[in-house]
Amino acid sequence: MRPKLTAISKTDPGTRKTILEINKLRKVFSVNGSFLTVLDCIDFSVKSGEMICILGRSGCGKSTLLKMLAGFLTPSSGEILLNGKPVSDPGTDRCVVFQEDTLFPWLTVQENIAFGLRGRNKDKKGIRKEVDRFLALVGLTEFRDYLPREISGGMKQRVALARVLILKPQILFMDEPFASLDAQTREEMQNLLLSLWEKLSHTIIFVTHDVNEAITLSDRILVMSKNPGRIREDIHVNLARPRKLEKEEFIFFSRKLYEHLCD
């Protein structure tokens, strides 16, 4: 029996607590003396522990939306509520992993991972223990003393993941973090992310333009249209994990998602 693409609403019943609410979000930029509406009428909510992918073509405002949720950009109107409180600035309760390399090139792998723990009233022994734990979680224990220039792109993204997860954020935002990796490394990173998500139970909002990546990773897929960017579908991915690209139900789901993007 083929799976259905099931649209769900903000009132979807569930046992998990809603931690993030986005209401009537709008973003307008001033460009050459005129105004460009990039995002309009963005409405959705996120439950604790969910893995949500925001899927859309280039230029639909996915990254702009993520930057507003993280507090890097101010909405033109609407509201973003984290645990009922307005989001106005960046904070360690919301961390971001970007596509480009953002590691400190002069710090080793372990120093990059430990960086965010500075000033958190942790002693050196406690920091070392936490860093050791996250090095093991991302499979980089043997590379702890390497500099970023001495490791591969996939390893750099492992460091980037460990560096933010060690801060125990309420929400992890990921802006196409695996887009520049080769196919095999990308699959490895997707599997690692799912493994970490299962172990640590954190909430993830993942931006991608790749349909198969969205299906592989997410509980829900928010499909965006463009000009201006809006959420046209909120889709529950009702496929059993692990999800394999060659399976008939995966292929069917993928085709239906492409239809949503092309409409």
The other form holds:
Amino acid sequence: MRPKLTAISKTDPGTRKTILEINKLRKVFSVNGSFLTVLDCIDFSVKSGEMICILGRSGCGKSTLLKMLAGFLTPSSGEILLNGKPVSDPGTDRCVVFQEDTLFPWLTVQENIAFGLRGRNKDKKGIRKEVDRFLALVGLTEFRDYLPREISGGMKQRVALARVLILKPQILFMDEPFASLDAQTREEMQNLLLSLWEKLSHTIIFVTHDVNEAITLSDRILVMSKNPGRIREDIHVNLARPRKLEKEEFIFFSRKLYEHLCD
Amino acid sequence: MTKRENNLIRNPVFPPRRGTFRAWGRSGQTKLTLLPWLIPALFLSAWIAASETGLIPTYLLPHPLEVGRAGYNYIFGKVGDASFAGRFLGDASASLIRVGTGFGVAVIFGIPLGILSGRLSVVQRLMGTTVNALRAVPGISWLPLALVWFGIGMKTTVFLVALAAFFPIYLNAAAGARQINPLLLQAGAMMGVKRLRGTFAILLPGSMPHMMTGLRLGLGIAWAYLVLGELTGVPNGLGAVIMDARMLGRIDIIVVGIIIIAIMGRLGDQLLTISLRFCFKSARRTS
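Moving on from the form predicted alone, kindly provide the form predicted together with its partner chain as a structure.
In what comes next, the whole complex appears, and the chain from above leads the way.
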């Protein structure tokens, strides 16, 4: 199947269907007998094709939130509904790109990308074709036979992106995926992500602590506060794309957001 | 003088000299094919020197040439020409079968139990104390018991070999399974990997470097316990030859036996490594 090449973001956000609904989500950890409320009263919903950034300082529980959405952690109370059905276990409909390197070190780039497909009953030719397509999409065709330890950090994250995109998840979670990259590579990866998003029109939830990254990428920014983690603000980013760091409106937006984050 | 020149004089940059000794760590380019033979060669020369000068009397250690002749006879001689002549093939195959069987039994129990106890704390709790207690018992103390249980011969030897090889295999498999990055397992789960595929596609390859260490240690120990098991009066086998030779005062044959076991042990280790690398991507690429 050919990828959809129309950018879904051009349609009116109001008419898109809600894909993910989070109601009264709460997470309490027990530490040495005392209870610590990490997340409280998390309520939001995500529409199909949206790119949402969850922005917060370290320790505000944004990674915990993402782990619950992905199904790695169970919430203490509240519910997560994907297309109306409650989420319990991890699954291929909700994929994660982690901050750390989580490629399988004994598989080459293309074997890593094919890993998820090989679990499904698919013929070898079909898998090969899909892998070729996604290798090209992330620009790693020449590096297909390299091992993870032989490629750079940015390339590893490209592989991590390709190996989940190939599974066509309903929603993609990204947990500070570019945080450990250098500034230039990070910008490159942001552009790659945006172009993939245009081509494949995924729904993406992107966790970051970087204000500029949030503005560059997202339609909507959920600002989180600490102790306990709550969603303090739900900001729509109505800047025109492509968003350039040096534009005046960008700087203005960034400064405003930064103030929100700090007080 | 510019700052850079000044600096260059104080810390001159020499081009790397060719032919320097660069064997520390893994050097891919430098060829050191002869290096492994250095210690055996030194050993042999010292032995020759000691024998030629009469420093060591022949009844303690025969001349290398004599040992070589005995070895040649033992391996290539015709049965019946002399004592020990031509026994090699029978002894070596008997010993190999014992080592192979014992090692195989150790692998069959050690790897699955090790992986299980590395991943499941219940199994770890269940096995840990017992394994560590039994591990402390020297193999030789099992010998009398094994003789009573299994009699002299194949069964006793295999029992000792399997018991001894089990511990390093089990412990390293457990360590390998325990140290796997939990994020790899999470990544697998999110890509739709269920338990069975997760075991074979993530758990085993992820533990491979440790497992390989355990298998190699286990095989080495298997040879040690083979000789112990064969010292008890079995008719054939490399250990039996050494024991027979001691009875007959044939020091040369004892030395031949020792050298053959050393060579077979080394080859066995190499064969194990090569076949693991041949069979498993993870062994090829991560260890």
